[in-house]
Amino acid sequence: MEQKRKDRTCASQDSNSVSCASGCATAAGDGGNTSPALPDNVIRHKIMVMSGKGGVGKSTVAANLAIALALEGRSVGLLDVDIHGPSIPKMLHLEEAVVQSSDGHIQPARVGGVKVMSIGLLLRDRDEAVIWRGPLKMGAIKQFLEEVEWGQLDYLIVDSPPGTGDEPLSVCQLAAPLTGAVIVTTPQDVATADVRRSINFCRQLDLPVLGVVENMSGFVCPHCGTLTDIFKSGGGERMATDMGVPFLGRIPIDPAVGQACDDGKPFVYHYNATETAKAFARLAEPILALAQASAPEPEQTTTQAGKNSTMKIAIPVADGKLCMHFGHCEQFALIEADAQSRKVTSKQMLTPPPHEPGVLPKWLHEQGANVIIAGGMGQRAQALFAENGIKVVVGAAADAPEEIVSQYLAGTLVSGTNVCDH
């Protein structure tokens, strides 16, 4: 996102229409059309993150949940429908992102493999107040669902504002049927009392409650590991039990969360070794369990006997030789070989997309790769390649890609220590 934002004409002062840099326009009367705006076959799971109380970290949970799902190799979108207080662009360092349109569709911003849309991406001024009534807000949400080029997604995470008003109601109507809602609270009684209303909102609209997250639940000292319950603890879990809904877990306070949000760095990625990041990752586990389908198989050609014949081997390259860390390479050599004759048949040099969490495994799968040979690769990245049907070989020496592939096909490739096992 190197480009600066151009002049944006999302005229919040106009009480009759919504217009933005992409050229969209919605009359206020359009808010009365509540027919679903998304076909079921485009997005497999639509999940709303909500809370009856402000200030509980709902947007932080939504953003980190989306990134955590993308880190697991899933196709993810993040829709911020907080019209009056959009915070997702700041949290993901998208304040200067340029939103464009193509063939009548709005192109979402992208970060960490996640497609992102928010009214905050369309405002002329980040301090501009959006002063809209319900029909305009519903019209804007309808545009975000219908006109944004979401593509095929495994998950669309919807970050809604506090309460049970226009925005969550519009999402329930326009994105129906939703898979469910994740409810965020803090441990205090004043928060859980309001969150109960969110659960009852879901029940009245037949929206499944996937579970309750107790955020800011204790403080883990980074020096000694002692847990201190600053704001009490267990209130969210007790409330979930009383209301008969699942409890998804506690997320402890970590000062780095606030710093990461201010810096626009996804906490679950940049601070993955912390207890709080691990709690965010555990939050994603029941969401991942919603998708029972296995990872897609890599594209291959077959012989008449039905046996795999073609291999596509990816080699990260820098200065003409294997790059010792796949994420720092300039290009990928994608070498095609016949598995039976063990001969190289073609070679392509491809420039990869920017190295962000979960992007390269999916991109190489789309190129048809079924093997990657690298000098070093972290355990998480290896798991993502495996989920995308790509075999990983690490510890190879810095040599010309054709020589490495020839040795691999001949069974003589010598692999040493994985130089990047974090």
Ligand code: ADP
The other form holds:
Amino acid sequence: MEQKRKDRTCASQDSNSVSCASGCATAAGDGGNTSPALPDNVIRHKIMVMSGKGGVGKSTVAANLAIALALEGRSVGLLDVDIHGPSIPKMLHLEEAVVQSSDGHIQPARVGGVKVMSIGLLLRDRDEAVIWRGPLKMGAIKQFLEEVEWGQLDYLIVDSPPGTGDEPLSVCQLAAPLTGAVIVTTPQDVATADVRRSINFCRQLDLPVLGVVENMSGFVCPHCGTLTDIFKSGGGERMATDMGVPFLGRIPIDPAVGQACDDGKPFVYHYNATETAKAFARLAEPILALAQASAPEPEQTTTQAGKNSTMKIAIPVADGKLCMHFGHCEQFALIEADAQSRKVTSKQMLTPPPHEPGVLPKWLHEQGANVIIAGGMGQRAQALFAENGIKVVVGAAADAPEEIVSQYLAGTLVSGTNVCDH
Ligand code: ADP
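Complement to the form predicted on its own: the form predicted together with adenosine-5'-diphosphate:
Starting with the chain above, the whole complex follows.
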């Protein structure tokens, strides 16, 4: 279960490399390119673990869920994208782990059969504060998805930082389509707007909520094993019912969980006979059941938006070609296509309202658009489109809109650099 430190290797010598963040905080990253980074056939289920705020046990749930799935014989990866506070390396006793790379491929660490990657494995000084802008974070996440040798996985569990910021948004864009999200809360946190915000974030991004976990729900006495409800519990289940999402279960406060985290021992592996470990195992049951479900239809694997039967693809146009500055384009081509047959059914040219921040995402939403293909777009604008249920594809060339759409529908659209990152 342990890996010893050799020489800390920079995972890649590429100047865009995330690994250079430890010694080269000016690394550029490829922050703007939101093209899905993972080939769909490699990883069957990508699941993001989220929470409204920190300290509720999100990383604990992510790590133990990953190990519980591996104990059931599944091939599992665990990706920690909490760039500012990666806790997975400590939790899994990987502080001394060595990350090896060659030819742009990064070897993940391994714990109990789970392949693990975290920014914490790449920092020279684990106490270092990482100050990264949104695009750089996105570049780091892209690199984790593209360059880490995950191989064939049944599940990739992504531990996202608390809240609904750059990192979960980047994961949704770069690893699309995700199977869904697990949202972790505590009895105290459940009534706050934070959890509802996480659920609404998923809805806006068309990301299924696989369920809510109420962690730290009751206390298990370390002497007699009796469970006592020290705070009012059960709120997680009620909230899940109210919001129309599944409830996955309760995990009690168990001092052995905290101790296992401090010792870097995966709890469900080392304490698998305990009631708390069984509670973690129960969380994994619906996730295991996903593997029995049939594989997605090919046409559903391209985009989250592609699951709709009709796609409306918006392209900013000037002089008959894609306009690199979507905010200042003359017109938008709105091309409708059937998601099943992947055939274009209609095309309209629309004149957008005058440019003002936030206007275009809302206007295109009102026109029924569910995808926008652009040359470049800043993070804020991308977030606004996501909030309006519109998938963003950036880095397209200045070609005719019909040509771009037919390439997009055929899955052959080559997206280059996001050329407009402001
Ligand atoms: P988050 O990822 O939400 O910030 P962590 O998973 O890092 O939270 O957990 C915060 C702290 O709470 C850690 O010290 C962890 O060991 C402890 N913890 C989490 N869940 C439990 C639990 N069910 N029982 C006891 N301690 C827990």
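The term rigid core refers to the most C-alpha atoms you can superpose between the two forms while keeping them within 1.5 Å. Quick caveat: nothing in here was measured; it's all calculated off a predicted structure. Residue numbers count along the first chain shown, from 1.
- When two forms of a protein are overlaid on their rigid core, residues whose CA moves 2 Å or more are considered shifted, and residue 278 is not one of them between these two forms.
- Superposition of the core reveals a Cα shift of less than 2 Å for residue 246 between these two forms.
- Superposition of the core reveals a Cα shift of less than 2 Å for residue 150 between these two forms.
- Once the rigid core is matched between these two forms, the CA atom of residue 189 is found 4.7 Å away.
- A C-alpha shift of 50.5 Å is found for residue 340 between these two forms, based on superposition of the rigid core.
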